[in-house]
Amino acid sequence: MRTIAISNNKGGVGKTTSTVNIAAGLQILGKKVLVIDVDHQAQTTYHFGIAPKDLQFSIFEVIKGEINYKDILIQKSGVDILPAKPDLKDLDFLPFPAKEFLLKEALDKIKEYDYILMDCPPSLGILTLNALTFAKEIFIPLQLQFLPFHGMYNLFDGVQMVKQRLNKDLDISGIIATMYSANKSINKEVMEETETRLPGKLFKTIIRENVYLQEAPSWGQTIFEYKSDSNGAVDYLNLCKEIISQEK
């Protein structure tokens, strides 16, 4: 089982689009696939068309203790979500010791999955801590502009942190190169810097720009649903099978 964390300490670079368009093709795929919504903005969960404020329970509840996640998991578009709720941000003040642990003893005996995808947060907080620490990868998903390039540095510090006191077997296992754009050279730029400093790291597979997947979250619907034929959904299935083929 591969349990990976999507991250970015820059908001807006596809996070979310990446996270459940992978856990679709995934799907697609053949495998078998849970996606926890580590986010207290709930935007995976807003993806797959749940509504959060319809939702008595959620990751937070397990997090906690209180539920066993299996009281929380929907299914939608074949892939197992465990949803979250603006409520998720009041972990940084539960009054528990070694909170970057919870998430992992909550999950920690979950092996019926070959992915487990987590949705982080664009920030180095409680949240993003606790899926670093259960996750085994991280994805680092990277609009390919000036900004989001050297943003993605900051992360790699934390990182480290992660891989130094709470999780020695945490790596960063690929970078998504998202909405590339073959007219514009600074995206062309930023794909020969990332490789020349992080030789091999940067998925072979480039998510082009495409207003499908801007368009399906509205919907509830990965690109897949939402429309097959499309660049985006194309991209991803290729991703996908790039995935798995680090399996190899």
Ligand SMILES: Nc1ncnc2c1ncn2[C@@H]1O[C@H](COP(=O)(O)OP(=O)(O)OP(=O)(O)O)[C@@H](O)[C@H]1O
Given for the second form:
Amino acid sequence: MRTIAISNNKGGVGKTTSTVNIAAGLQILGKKVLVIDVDHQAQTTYHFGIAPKDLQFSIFEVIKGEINYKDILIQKSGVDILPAKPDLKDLDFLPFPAKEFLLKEALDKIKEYDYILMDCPPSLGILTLNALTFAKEIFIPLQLQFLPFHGMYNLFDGVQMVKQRLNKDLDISGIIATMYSANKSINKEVMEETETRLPGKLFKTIIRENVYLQEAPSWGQTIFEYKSDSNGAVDYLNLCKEIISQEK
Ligand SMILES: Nc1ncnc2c1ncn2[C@@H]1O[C@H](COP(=O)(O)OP(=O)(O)OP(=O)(O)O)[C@@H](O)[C@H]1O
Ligand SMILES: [Mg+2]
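For comparison with the form predicted on its own, would you give the structure of this protein in the form predicted together with the ligand?
Below: every chain and molecule of the assembly, starting with the one above.
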């Protein structure tokens, strides 16, 4: 079982889009996948067509140890989902010691999946720290522009700190280039710079800019349900094949 946090402290880089569509792609390729929404924005939850306001319980009660994860499990698009609600941000105010370990403690016994994917908020706050403490791997979605590229080094420092203090097993196992446009020379330049400075870290599959990836969430669908012949679907399926090939 691979436990992967999809994380970047920068906002709007494609974390949620990647979490949902990698989960769906892996499922299409025959894998059993659990998605955990670890973001109080609950965007992964919305993307799968689940309205947070209709939920009585969510991952927050599981993290607090009040209920079992099976009590909130929802199946959509062939994927099991542990949804979030905006109250997840209150984790910050809980008077529990060692709060970074709560998610791991609540879910450590799960064994029945090939992949667990966690969507993180755009910060290195307590929610992301919970995901990085439970995860074995991180995928970093990267927008191929100058500032996001340099911002990624702050994330590397954060990951190093997590490795030292919380989770020595954690590793960055791939950077996902997102929203690539052949018309933008900066995209190509940053891609080359990433390959030079961080050899072997960038997935070979590049996720191209694709409007259907923006539209699919409003229908509560993955890209494979919404527009299965789009560049977005082709790219995410190829990325999933590459993710699986990391295991050989
Ligand atoms: N390959 C793509 N092509 C076009 N639009 C994209 C692509 N990937 C993501 N988007 C769009 O960019 C926006 C940000 O993407 P997304 O919500 O996945 O980022 P995020 O990193 O999860 O953001 P946040 O930090 O707020 O959680 C969304 O509107 C999404 O639909
Ligand atoms: Mg998001």
